[in-house]
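In structure tokens, one chain follows: the form predicted on its own.
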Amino acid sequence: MSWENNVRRVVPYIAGEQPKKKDVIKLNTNECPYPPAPAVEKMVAQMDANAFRLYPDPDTTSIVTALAEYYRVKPSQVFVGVGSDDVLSLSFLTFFNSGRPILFPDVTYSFYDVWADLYRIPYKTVPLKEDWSIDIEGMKQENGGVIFPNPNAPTGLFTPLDKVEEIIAANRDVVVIVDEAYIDFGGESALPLLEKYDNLLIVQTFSKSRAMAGMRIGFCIGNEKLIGYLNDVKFSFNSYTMNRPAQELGALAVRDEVYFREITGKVIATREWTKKELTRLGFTFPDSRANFVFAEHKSVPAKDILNYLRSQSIFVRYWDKDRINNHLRITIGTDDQMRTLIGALEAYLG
């Protein structure tokens, strides 16, 4: 008998490509095109390297306190992890244990089915409607938990808050996770619903709107009992999940709201310009409220456009999957980057 017979095997999540060469326009991983808050840069220069020999605060007090103040909740309602992927993974492990299948859309963040397989959680995908919107009725069938992004990824489409509430209200006996990784680019957060629903968990990230993907900071907000259960699992898994620099720098980023509003406003404005230009060039797409556009050309295959753009050192995201294999997800970069993209597409499409 081989030792491999006892290996837990899963099909892993495949992250967006990180090009090794320089001088590329990287529009494939939804990173922010602007630097983090100025106070973050200043603190990096002042950090005492000697402090790194000490373990970080396992309670992540500084960043939890900053987030609680910003979102006007109790610190005991905030949980912080190493990126929202860490928060979501621990949430799957903590809350989805009924034996009934959890529900999420068929076109959505492609880590969901990976975690379900990893933790041996049964799941069922609910097909998006033809207009790419979430099937609200489909999310009301019997289940062991519900998760969906809002705005959805990779479509960028935002589900109105009354529809989000309809899903939560129909599933009071399970935990409903709303993954708001892109909420700061034009959507309305479900945070106001926390007072009404004790089964709601809202997950957000610093990787997009706070320009700190490299620091790996994610968090969730829910009622105190949910957060308590998450902490129990965390401290049974790894007490020191978040490093010292991430805690200190993350807290600084939260407190600079002026800069936060400035860079998200820039991304939104550039996104709207890009949508008009893509429409002019014959692309169609859902009405994105994220920092990307999910575009399909009326006559040229997505894979051909992908390969051409790569030849021009412009990277966008493509999935060879049912329903979406003729779409490209294009991250919103700076104005100059998007002008270069549009110029390249004009040259290629004639």
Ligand code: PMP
Given for the second form:
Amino acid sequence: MSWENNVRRVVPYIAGEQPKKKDVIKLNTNECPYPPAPAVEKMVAQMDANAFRLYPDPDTTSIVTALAEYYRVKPSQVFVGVGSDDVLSLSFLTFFNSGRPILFPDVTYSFYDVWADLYRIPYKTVPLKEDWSIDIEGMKQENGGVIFPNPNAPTGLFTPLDKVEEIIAANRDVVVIVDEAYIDFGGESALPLLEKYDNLLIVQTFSKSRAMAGMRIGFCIGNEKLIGYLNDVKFSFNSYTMNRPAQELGALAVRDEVYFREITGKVIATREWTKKELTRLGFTFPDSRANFVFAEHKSVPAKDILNYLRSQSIFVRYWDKDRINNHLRITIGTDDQMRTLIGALEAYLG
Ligand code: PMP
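The structure above corresponds to the form predicted on its own; please provide the structure of the form predicted in complex with this ligand.
In what comes next, the whole complex appears, and the chain from above leads the way.
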């Protein structure tokens, strides 16, 4: 008998690489290529380190209030965490507790199966259809909960709201989580459905459209009862998940809607340009509404392109997994970065 027999063993999620080298074009983890809102930068310069003596507000009032105002919901319908990974992980722990398998697509955010394994939640994957769309009928089988990203990752494909509603309506006795990490790049949020469905939880993040991945801010919006249960679990786990600067800077970022529209608009425009160029170079991809494109080349293996781009200090994401091992997920950067990428691909592919 060894202590090792009693360890909670898990196969961890592997996050995208954060290269140590400076001069790289980093298109591998879907960060925003633009800085956070100007008010955030200003506040950082004025920050008083003495405030760090004190614990942060355990109720995260300032950022919850800002989000509630922005999304026109009650503060009691908002929960924030250390990135949406934190919010998602706590949601798995809180809501997926029936012993029945939860459902998510086979090709999706690769953290879902890791949390399910960590918390010993049984799960069943529902294969995406041939065109990469979510199999709506497959999401109606018996389950202990449902989760999917919209737009899906890494495909970038958006599921129309009537289909999202169909999934929620068919699963009224379990919690349905819609992970809207990429919703601000041209998708349509399921937020209006909250009035009709008390089993819907919508998760979003500041990491992509609000350019604050390094601050680690995520949140979810749902029925007050759902949020209450989430808070019970959070306060049974760690009362001070979000630090002071994250709470304050996050509240400031939410309030600058003009800047938010400006940077998401730029990313969308650059994405559409990138799609045309990739098509010209012989790539195909689902029609992304996210800040990345999931592309496959008609003749050159993804792994070769990946390695070539790396040699040019351009980082994109690749998974050696069933169904997707000939695809590259390319984050949308600035116009300049994407021109460099297209130039490099053009040189390589002839
Ligand atoms: N959901 C999806 C679908 C994602 O791709 C990501 C980014 N890795 C996240 C959630 C988590 O993002 P964050 O923790 O930075 O909010």
